[in-house]
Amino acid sequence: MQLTAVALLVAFSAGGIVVAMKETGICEIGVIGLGVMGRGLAANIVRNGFSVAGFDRGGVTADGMEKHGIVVHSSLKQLVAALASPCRIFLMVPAGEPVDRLIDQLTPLLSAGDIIIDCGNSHFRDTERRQEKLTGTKISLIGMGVSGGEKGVLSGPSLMPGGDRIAFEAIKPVLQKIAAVADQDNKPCVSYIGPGSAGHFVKMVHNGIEYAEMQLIGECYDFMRKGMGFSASQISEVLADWNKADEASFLIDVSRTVLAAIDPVTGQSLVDLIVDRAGQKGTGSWTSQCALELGVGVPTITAAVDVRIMSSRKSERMQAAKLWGDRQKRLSGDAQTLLNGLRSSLFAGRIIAFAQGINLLQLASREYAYNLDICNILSIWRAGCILRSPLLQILAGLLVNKEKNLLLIPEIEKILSPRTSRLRQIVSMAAQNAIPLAAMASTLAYIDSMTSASLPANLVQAQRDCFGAHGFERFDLPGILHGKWQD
């Protein structure tokens, strides 16, 4: 029998995994991009009863696929060929001309009623574009964010599908089946998110509040390093402390794991042997870019994709270490006390940040005619995800009305008030101390700004109407005025 010629079943046993072959000709799903998360989704499926044809462009074989259940074909139209009618495809290529190409190799190949599932983080406007090209095939496109990374895809991501629901719904066993569930009440992390783009949206904010709690939990590890003297594995015992209850999440987790790793080689931490340049993929510096496009204040996640990018200029700012000299000093004072300062900084951060994220996702949703259920949302994003948190329940709870703001929720307030005290003091001793905490700085000035009912922004339009004469309202009279400026 060729394994071509069979759909897999996969059942695990105690002495690992048992394949069980049927002869029908026809794998039921198409995986195409068989690399590190290619491989763990088409596993992740065939593990749950669905049999799986695959391709790789870059000349996977069938060695070392069969263990997984999956059949793999050497072109896109023997791939075709094997599957069942409808089509469906996910992709998991990376974003950008690999999945266009994709698309145009893959419609003469396909049918009315076929499905393609782009599982990658494309653009949301890329998906718009490729959904209207596809318009006249009646071949849809499903845009799908996949959070979880190279182990949740594999055991269970969160998935976050958008796109037309009638195909949404032909997926829609599979999905429920391969993601993962939220032991709260055992529902798959997984829903459909709306119309469109909107899966491929939420997947981009999703990642720009994963860039501040990345950059708010680095700050913290900054303020104990320069400011404490504290070694990296007396920073994964604090964090490991932090990392209880509401104020858990899997970020703070991984920050702990990997500040505890050693080098086998040097033995020392390893995290202090790794530069200090980080890489992006462009989905924080797209939710920033969408936010001003809708006018919607993100500064903590801005703050986090713009420590990233400067992250990257590591010879420059070498040169000018060297020429500025050290200003950094050691903090003085109680270390629990400043402890619970950062650990209070750090929880108020991330809700800033999920609130900023959320704001986004509001006005998008009425922009762009999502419909977005945030709370919906909010909760297939505990389990699976990179951003799961108790936080995440909490929010759903207490965000009753999918339009309001965060902040002007009594309860948000009872939490952040005492919280950002503590986070004005360790912004304050950070900057005396050359210590920089950008992603904190920016949040404190988004509290203060959103709570402030007053701002300069009078000033701003008297300078607008003075220089270029572009108007201005007034408290006590209608309309749009002029001011009579004199020199």
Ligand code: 6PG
Second form
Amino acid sequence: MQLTAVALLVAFSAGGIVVAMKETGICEIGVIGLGVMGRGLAANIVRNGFSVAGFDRGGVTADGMEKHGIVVHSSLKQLVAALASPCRIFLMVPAGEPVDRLIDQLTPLLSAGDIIIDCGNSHFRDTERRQEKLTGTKISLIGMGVSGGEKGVLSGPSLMPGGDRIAFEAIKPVLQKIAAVADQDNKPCVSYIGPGSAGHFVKMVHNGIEYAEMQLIGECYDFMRKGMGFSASQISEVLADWNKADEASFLIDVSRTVLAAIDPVTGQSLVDLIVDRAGQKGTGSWTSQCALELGVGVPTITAAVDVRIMSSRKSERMQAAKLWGDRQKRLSGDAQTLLNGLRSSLFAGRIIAFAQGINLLQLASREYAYNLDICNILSIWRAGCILRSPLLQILAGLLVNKEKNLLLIPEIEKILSPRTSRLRQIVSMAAQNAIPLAAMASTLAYIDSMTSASLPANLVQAQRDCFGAHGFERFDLPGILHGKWQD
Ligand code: 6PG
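And the form predicted together with ligand 6PG, for comparison with the form predicted alone?
Starting with the chain above, the whole complex follows.
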């Protein structure tokens, strides 16, 4: 690899970024993809004292990047030539085909020991396939979950790197500098997640939980809007009140903010003008698919995915609404009691979404030999990421035994039991008034199922045996048995 003398030393001063020549004359980090997220990450790296060489296929010009201290190159070849050895290149491009294309183009330009860090929401199977393909080249691919959105990447995201341990150690000093820092212990929100695709797997589950929390908040909004006649700005005030102490969360805060926004042209709440069709890039569905494959129930997460899918069928829903008529009535009862119930239901739902996600991580850790440290994962979600909330610190503290189901922890039972009673009231009230609370109802059924000593699976076993001779076990006899079923 040819080295050039075009690196910059960047120091941070009160007035902004100061750019100066670096003694070694070579750039420490490469960033490919200089869209909003890539530019933010590159600026974060620069701010933390590392020189950055950038490249963007869309033709981002050097002009726009200078103020961030990023040296933009016009080809991949130039970019690689500008980097110190071993090359450390962050890919900030959309998941899927662009990642494959870039890896294929970079491979002939790189040497053994160089490291590519894929920061997109890549499917963990794709990461495995790419790592496998690179095996002979000795170029490492780190699959890194990056959470925090546009602001987070710039100011400090939560980072979930997985792959080759030695390659991780080579990028660790950079990651530790650019990651968010948890207030509780000043630790950076990054650590080695595990081998192979572990980083992208954990990010996928993070997103599944993110879908669930967003849907649970959405259901609170719908309940207040349809059942209590609250306006968007009133709901924003309620969420501001809930967003305190242990029950606070970044997503509640985001929801409070968007519900308070007014459209400057119409003067109406902006949220009321937004079409109720939710998009998705896939990570939530992958979480559900993967949970099904591994035999883990994640119904709160799956309900959130299902509702996004159903929301996209807007015209069908509108036709059906005409045919079926309006069944959504205003709820009777004391408003404060309803709000207290809703607040408890949201907290219970959030805990259960984590319980399901953690359960999936526990199983995947065994099945895929990731050897995940779940407490550590919860710790690196405490700041920077979309799931950040005081709940993470509580759960990390309680989950001392990383193999334990959250529902088996006495402190969790104490938190959830009273809230489950309120959740039951909220779900039944909503059901009677045709207000769909899919994630909350799934949460309740999950709690009731997972805390039931008996389920009707005995009848299912008998049915299976009756029509298909699939066999069953008995409490009082050993082995797999068959019944003598009559017509
Ligand atoms: C994050 C987010 C982010 C994700 C968006 C959109 O942690 O910063 O998870 O990575 O891409 O939230 O995801 P959907 O388009 O699937 O809703």
